[in-house]
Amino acid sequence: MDKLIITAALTGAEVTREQQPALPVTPDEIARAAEECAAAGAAIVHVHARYPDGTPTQDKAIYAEIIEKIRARCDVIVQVSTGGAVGMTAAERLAPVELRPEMATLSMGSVNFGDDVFLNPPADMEHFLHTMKEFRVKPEFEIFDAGMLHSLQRWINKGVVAGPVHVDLVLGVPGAMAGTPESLMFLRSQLPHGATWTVAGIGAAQLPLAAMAIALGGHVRVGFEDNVWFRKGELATSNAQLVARIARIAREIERAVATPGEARALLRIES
């Protein structure tokens, strides 16, 4: 198998600080944050932005403040969001991919989030891409459902996207595909022909189908974004935290953890 490359999702857009009191929100504290996961095993670190207050934005003067400040403390691979906040504009949610992070992610399709609707359009998704090409910017496809998987083989057989192509099954969002193991497999079953591909377990789902990807050859993403908790009742006290858990499992089964380096060369991330 590959080396195994552990994705920390720093922070969210949904999660607030009464939920969970270590949530990083400020530049200084999602740097710190991203060279802790580093230290601890992650090679990417995903990236939202917050106001002072809590609030998630998308403004590219954040962005570019979080994105400085990791750099100068470690060598993690910085992957913004595009999917910003539900309710954000398109041009608000692309903004800080001018900003020519490595990764940025690519929704592949609208869905159900919550009692909201998270909006992908189809030629907002194709203009996202271009200007992530035209930015040198690796995307990472986040697959909510099967249909999204099958949107994503459409623009590689009409050649708008070359493979091999990287992907985050997002399991676990209500109103999106269950976090279950017949829900993972199957979407495994429908991947492009040479994907990359890792597993973001919302909530209770994370642990499971992490250990799942790790056991498959696939990839891990933790952290608050998508999961506060450590156990049941507890709560993590950093994201770092879950990234270290991830690490040992895979230790654990003797599945190598990829450096950012490493990852780099396995995403074909272009320098």
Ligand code: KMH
Contents of the next structure:
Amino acid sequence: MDKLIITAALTGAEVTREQQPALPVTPDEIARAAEECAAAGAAIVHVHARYPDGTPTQDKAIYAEIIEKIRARCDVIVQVSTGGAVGMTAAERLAPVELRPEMATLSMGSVNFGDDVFLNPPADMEHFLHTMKEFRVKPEFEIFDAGMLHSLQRWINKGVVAGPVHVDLVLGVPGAMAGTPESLMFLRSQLPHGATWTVAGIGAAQLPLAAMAIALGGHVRVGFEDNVWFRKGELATSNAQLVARIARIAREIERAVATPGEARALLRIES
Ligand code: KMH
Ligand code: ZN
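We have the form predicted alone; now please give the form predicted together with this ligand.
Following is the full complex, with the preceding chain placed first.
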């Protein structure tokens, strides 16, 4: 079985300091959290930027500062968000891709997102794809619901995406596919040929779905973007605490954890 790639989703666009006092918000805080997560076993950090007051932003200069500060501290794959926050324009969301990070997310369709709608019309998705190709950024395809995997398969069939692809199965967003073992097993059965996959369980789904992915040969995403709790009623003290637990579980069942260099090779990221 391939070594386990752990992604730390450090900040997200929605979680607040009120919900999670240890949420990293400034570039310095995000870079420090990235370094702690890398030391705990993360090979990838999924990054969202915020203004100093906590408001989500896709400001290129803030992403540049975050990336520079992370690189000064440690070796880890930086994956920028192109999801941003609900309501942002496509152009706004794409801005950090121009910085040529190693990876960026690409959401494969529109979905209800709590009380909001996360809009990803086909024309925008194609524009995101072409921009990532232009800047040689490896996409991680975000799958919130089953139809999104079929959209990705259509792109592969049309030849606009060359496999093998890397996908993130995001399970448990209110309005999207449930964070259950059955959802994970179904999506796994529908993966494009040769795809690598990670699972991001939301809230209480994070740990059980991560444990499944470790056993099944998938990869794992944890972090405050998706879940602020360590266990029921007990907030996590840091993103690194969540990463360390995944690395510990993996080691216990004899699945080795990938370094950033090993993750680049597994995901065919050109450095
Ligand atoms: N904040 C969500 C609306 C991504 O990073 O690409 C979208 C999101 C996905 O977080
Ligand atoms: Zn995100």
